[in-house]
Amino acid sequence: MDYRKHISQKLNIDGVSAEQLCSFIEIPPNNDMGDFALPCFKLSKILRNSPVKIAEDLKNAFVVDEYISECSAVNGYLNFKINRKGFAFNLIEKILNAGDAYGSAEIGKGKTVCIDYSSINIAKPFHIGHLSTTVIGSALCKIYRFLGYKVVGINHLGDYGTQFGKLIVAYKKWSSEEQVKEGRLKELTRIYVKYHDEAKLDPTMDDMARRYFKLIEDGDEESNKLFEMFKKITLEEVDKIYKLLNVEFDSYAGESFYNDKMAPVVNELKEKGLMKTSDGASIVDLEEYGMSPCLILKSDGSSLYATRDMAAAVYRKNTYNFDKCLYVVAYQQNLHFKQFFKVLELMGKEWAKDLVHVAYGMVSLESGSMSTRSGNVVLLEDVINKTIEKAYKVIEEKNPELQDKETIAKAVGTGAVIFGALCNNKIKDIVFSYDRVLSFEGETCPYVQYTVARCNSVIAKCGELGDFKKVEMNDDEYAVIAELGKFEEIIKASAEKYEPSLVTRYAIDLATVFNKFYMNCKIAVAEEDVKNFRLSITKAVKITLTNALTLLGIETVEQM
């Protein structure tokens, strides 16, 4: 039953379409207020009356029926209570039948979304600062697919620039093929840090680095062989992390891929009279839009990030014909995205409006900002391994007889890392703390996973589900059902707002209300009809929590 649609059609307000009314109807924050609410201040301008008067008039005209059992007016809100018994039984039946498809939709059918995320740098370690972009982007990919969109996940590799010349200089001075193949990313990080320490004393090293990068660009065999070795090792190492985090990509086309695709963009800017020269560099003047100039080419003719990102956007539109292209990148790059989006718009690319910067907060250490150059980073692999170790110790202490402890500890540990990165609004800055990530107390992923395991235990004890439609509900039972009914809305809202934290928050809320129900309501030893009804609620909670965690890239466990 689509209650919003039913209510909006029954209201029948002159000058307001049923579709518009439907979009206004909300779910109140408190069940006592009702199941649905129409904020009448949204109608005040159209109906030229106060919200309080509009709500009162609509209440007096509304006729309750088999679906809506009560209508009331409170402080400018029109509140509706539904026939809870019919709603509850229908919803549970829907969830049990849908299973792992519950919450999915086809609103994205025929539409394509490109999501640019993670975008690791070749020859640099995968550190805690890369976690947010990786898990936010991965969750958005899963959420959009769940809603029926075709999704193209893109890892826009940082595989272009003078840093590779620096690495070659460092490799030739202080390393070897044998050392790199043995030490892998740790060895590449060691020599990269050493390079920057030494370059402070010998500035000519930067000239050497520029020459080596030019050799890479010019196709020099030896330089490109070293570059490809660095790239292969990096991708092999980070793939281990991606597998742990349940992250996948459809494209690894990085900056170097667009090396031969920038000239058409630059030529088009020239032809349309958008490019100017300033101190030898080529720019697009954006002063009238309140922005500093967008740099297109340096004075030596070399490209910049904006040039490559514009070429990438054009390529993605031509290749995937996206309806939307998301860039999951820290808010520090706000200006960069505003600039190149605006330049594409000025070029006449009407699809520039479909480019979205999904900004998130920065991660710093308690000791300050992270920097690969100075070696001041916390490796993501170390964080994940420590959380898995801690999960294993907790399992050993609390449930030493548990089967397959290693697999469960891995699911709990990696889940804690992902959930911790997604539990707050994405724009919040985070100061990384091992104590916070390693805490399994309170509103955490292990709490949600334990709730799923608790559901499994109840289901195992109770056996087969019988008829569950012969009981009257109490408040604890209905509180769980009302929370279950919000899941579809949460998934749609998380896609619209590019905010996976809505799903993590929902998972905590559902787990909390279920655990209260579990403590207050006997299940396995209740009368047969009551047992069946409560068992059906438990099965619906297990399905919904599993679906929520799966969309975040988190595994559930049968036991904990």
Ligand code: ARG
Contents of the next structure:
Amino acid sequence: MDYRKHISQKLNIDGVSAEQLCSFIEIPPNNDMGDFALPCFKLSKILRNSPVKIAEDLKNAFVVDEYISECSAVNGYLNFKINRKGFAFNLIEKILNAGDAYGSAEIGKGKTVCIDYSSINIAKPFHIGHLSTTVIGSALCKIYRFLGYKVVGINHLGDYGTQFGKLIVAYKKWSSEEQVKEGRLKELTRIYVKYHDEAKLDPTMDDMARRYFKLIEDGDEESNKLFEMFKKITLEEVDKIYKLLNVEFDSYAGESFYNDKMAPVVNELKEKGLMKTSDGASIVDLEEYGMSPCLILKSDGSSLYATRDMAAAVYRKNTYNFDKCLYVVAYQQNLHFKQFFKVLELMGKEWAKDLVHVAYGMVSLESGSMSTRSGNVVLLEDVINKTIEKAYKVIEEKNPELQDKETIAKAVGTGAVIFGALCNNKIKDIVFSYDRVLSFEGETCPYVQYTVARCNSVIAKCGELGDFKKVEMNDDEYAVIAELGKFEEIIKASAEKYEPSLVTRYAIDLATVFNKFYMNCKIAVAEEDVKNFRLSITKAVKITLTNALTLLGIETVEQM
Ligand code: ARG
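Right, the form predicted on its own is done, so what does the form predicted together with the named molecule look like?
To see the whole picture, the full complex is given below, headed by that same chain.
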């Protein structure tokens, strides 16, 4: 039953289509006011009347039916109460039937979304600064897929630049194949840091680095072999973390992939008269748009980050014909995205409007921040492992008898890290605290996972679910059901706003109302009909919470 559609068809207002009306209808923040509401100020202009009068008139004309039991006009809002019993039973039946598909939709059918996320840099440590892009991007991939979109997850690797020349110099001076294979990414970081210390004293090293970089570009076999080794090691290392976080990509086409794809873009810029020279470099002047110029080519003719991004955007449009292309990248790069989106627009690419920079805030640890060059970085792997260890200790303390504590600690620990990063509006800076993300009380993953485990134990205690269609509902039961009914909208809104935190917040809210219901209502020992109804609610909560967590890349556990 689509209540919005039903209400808007019944209202039948001249000059406003049912679809438009449907989009105006909201769910009030508080159930007491009603289950749905139409804010009549949205109709004021069209109907040339005050919201209060419109609400009054609409109310007087509205006839209640088997779905809508009450309609009232309050302060310019038209509030509707639905037949809760009918709603509850339909919803629960729907959830139990849909199972892991509950919340999914087909609104994305036939549409493609490219999502550029994580986009790590080769031979650099995978540190806590990459957490947000990785988990936000991954959640958006899963959410869009759930809504029926075709999703292309892209890791736009940072695998181009003089730093690879530097790395070769450093490798030749201070490392070897054995050492790199042994020490992996840590060894690469070690020599890269050493390079920067030494190059301060010996500037000729930078010339050598430039020469090696040129050799890579010119296809020199030995240099490329080394470069490929650095790349392979980096990808193997980060893949371990991706596996832990349930993150996957469809493409690893990085910056170097566009080496031979930039010339057409640069030529087009020239032909369209958009390019200027400034101090020998080629730029697109964006002063008119209040931005500094977009750098296209350096004075030596080499390309820049923006040039590669423009070639990548064109390639993605040609290859995937996306309806939208998202870039999940920190807000520090705001200007970069604004610039190259604008340049593509000036080139006449009408699809430039479909490029979206999904910006997010910084993550730091409670104690201090990080920077690659100085070498004192906080590795994401260390953060995850430490969280898993701490989770293990908590479990051992609270429930020493539990079977398979390691698996559970892994799910709880990684879940806590992901959930912690997705808990707030993405643009906010986060200070990561182990104790906070692992707390069982509060807005955390363990709290939600624990609620799922609680559902499991109720389900195990109750046994088979019988017919559940006959009882009256109390407020605690209805509060859970009302919350369950919001899931589909939450998923859609989180995709529309590129905001997985709506899903984490929702999971907390649903867990909270369920736990209140659990405290106030007996389930297993209740009278048969009541027991069945409450058991059906419990099953629906388990399904919905599990689906929510799965979309975030978080695993649930049977017991905790
Ligand atoms: N590798 C870049 C960095 O670490 C992020 C790349 C983001 N994606 C892009 N298409 N520019 O800053």
